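What follows is a single chain, given as structure tokens, in the form predicted on its own.
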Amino acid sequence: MVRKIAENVYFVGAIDWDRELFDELIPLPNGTTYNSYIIKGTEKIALIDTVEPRKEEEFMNNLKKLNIQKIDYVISNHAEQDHSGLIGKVVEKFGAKVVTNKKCADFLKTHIHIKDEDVITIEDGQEISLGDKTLKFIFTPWTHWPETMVTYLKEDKILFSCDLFGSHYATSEIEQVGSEKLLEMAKRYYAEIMMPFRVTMKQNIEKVEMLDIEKIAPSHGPVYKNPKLIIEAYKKWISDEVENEVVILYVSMHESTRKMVEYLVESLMDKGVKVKLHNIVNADIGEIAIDLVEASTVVIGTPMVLTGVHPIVAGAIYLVNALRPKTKYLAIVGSYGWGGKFIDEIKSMLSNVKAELLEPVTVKGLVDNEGYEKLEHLAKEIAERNLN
């Protein structure tokens, strides 16, 4: 499929309607796209990124529809294979030179065996001319990987942002002004992919904001015809501001932890606190990640298994620690049969989360009145801190 997004600028990517899982980890409830763009200048032709290798036939057919016989430059904004996987084929078939930064070039040599002689290494802020069109390269490290960069087409004011501002969203609407659905999918993508780099992303967003942008063309999901929409959303997500929300992640084996969690939920609701509850036995980790983006407090609810945390809860804790949400408070509730050290175990697993740990509430066996009183105290403390 080919779509014109500006004069002599075309989407030549692929829509993967049926893909259900990314990296064998991330659920894709709305599929995804692998975006690639052709830019035809009066003197040179450039390709921005490629697509997932399993979409090679569709990608090559797109180039054929545009009668592309030669590509002078293939710009690699990011070395991950869903963007770079066909660069070797483009070099071989169209005689292109790979244009990228030094770190990305090193990754391309490692991951897809690109040769030194096929690479042109550029510096931050450098430009290349295609004749009547100019590409400017801006390094944006840790907008996923350490080598990531964006490319700005000056004359058309289009930012090719690679993973930054992307969304796993298969749709026939290649360009959008910005729907509620698109923002939902973009937030999910931010939560799953970008949130661990929230702090370092601030300076990259500042660099992008200095550009005069009319469209943002990411490497996954629709092209934004209203760049301000997604830039402002990102500024909110990466800020230090949190919402009056509590995310509770729990598992219960013999009802006690479930009763504790349900009591806590009701008490928090009575105190005006918004609660997002996940029984994580069969949870969508993307939904958990979304809820972590702006929550002020995270509560872990777990029973003891042998002498430690429940294994499924351990997986959720690993996820929280990896995503590094900006949550300000953590709490732990749970029950045990005869003893153990799951509190210390959980604390050691959350070393990346810079949040204050509130007094844990644990009970032996089925929760009793004393346990409910402790939960009431915890709910009161969470509400007071959230509202302050």
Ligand SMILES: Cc1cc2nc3c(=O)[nH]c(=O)nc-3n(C[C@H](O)[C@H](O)[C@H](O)COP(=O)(O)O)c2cc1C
The other form holds:
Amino acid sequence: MVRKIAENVYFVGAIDWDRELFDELIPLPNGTTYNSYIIKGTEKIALIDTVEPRKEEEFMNNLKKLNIQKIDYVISNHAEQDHSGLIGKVVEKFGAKVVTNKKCADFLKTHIHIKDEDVITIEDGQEISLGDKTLKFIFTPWTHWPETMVTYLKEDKILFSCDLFGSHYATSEIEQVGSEKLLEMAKRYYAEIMMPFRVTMKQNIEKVEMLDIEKIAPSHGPVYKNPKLIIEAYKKWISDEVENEVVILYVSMHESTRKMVEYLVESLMDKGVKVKLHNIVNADIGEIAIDLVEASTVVIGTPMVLTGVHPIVAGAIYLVNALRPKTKYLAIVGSYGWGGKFIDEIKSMLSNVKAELLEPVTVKGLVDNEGYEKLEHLAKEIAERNLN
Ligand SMILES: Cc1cc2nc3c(=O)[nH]c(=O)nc-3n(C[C@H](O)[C@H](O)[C@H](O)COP(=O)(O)O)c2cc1C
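Return the structure block for the form predicted in complex with this ligand; the form predicted on its own was the one displayed.
What follows is the whole complex; the chain from before opens it.
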């Protein structure tokens, strides 16, 4: 698949329509793309990143379609193999030098065995000339890995942003103004990949915003013709502002915890609070991650199992802790039979989440009137905090 995105600038990436899972973890409801771009200057030719190695044939065919015989520079914005995996082949076949930062060069050596002599190391803010086109490199650490950077094509005002602003979204519309669907997919990607780095990302977004950008060409998903849309969305997601939304993640073996959760949902709805409910047994973790992006409150519902949380809830709590959402309030509800310590366990498992823990509600067996009263009180507390 080759697409012109500016004069002498081409998308040469691959669309993976059928991929269902990324990192053996993230469900991909709409497949994904691995984006790579060729920039033909009057003197030199540069390639921005490569594609997932399993798409080698398609990628090489793209370069053939453009009659590429020689590549001077292959820019590596990020050493992860879905972008870097074919760099060795590009060096070998097209005689390219790998241009990247020191940290990325180290990763390329260890992860795909690129040789020292094939690498040109650049500094933050450095530029290289391709003749009539100039590439400027801007370090944006932790826009996935510690070495990740972006590349700005000055004359065409295109930002090659790598994973930043990306989306796992296979579509025939390689360039888009920004549909609701694209924003949804970009939010999912942000939630899964970028959210843990929300705080450090603020500096990166500031750096990027200083550039005069007409297009953002990420390494997954469509190219944005209106960069403001995605930059503004990111600024909202990374801000400290939360929405008045409660995300409830729960499991119930014999309906006791479920009854507590259902009561809580209804009571919150009656009080005008928006609720996103996930029975996590078969949940798509991407959906949970999206809901965590802006929620003010997270509620964990679990029965006691072998003196602690239900193992599937433990997995969800692990995920919440790893994603570091900006949630401000946390609540725990659950049912038990004879005893154990799930409250302390959950608290210690959520050490990354700087949220205020509201009074937990635990009930022995099936919820009774006293339990409903406690849940009503919890719902009032949550509503008060959300609606103020
Ligand atoms: C496999 C299993 C292990 C359990 N382990 C504990 C436990 O360690 N401590 C406890 O208080 N209750 C334990 N229970 C009892 C449940 O916590 C209790 O029945 C609870 O009401 C179940 O809530 P649920 O209907 O939402 O699943 C266990 C139940 C099962 C099925």
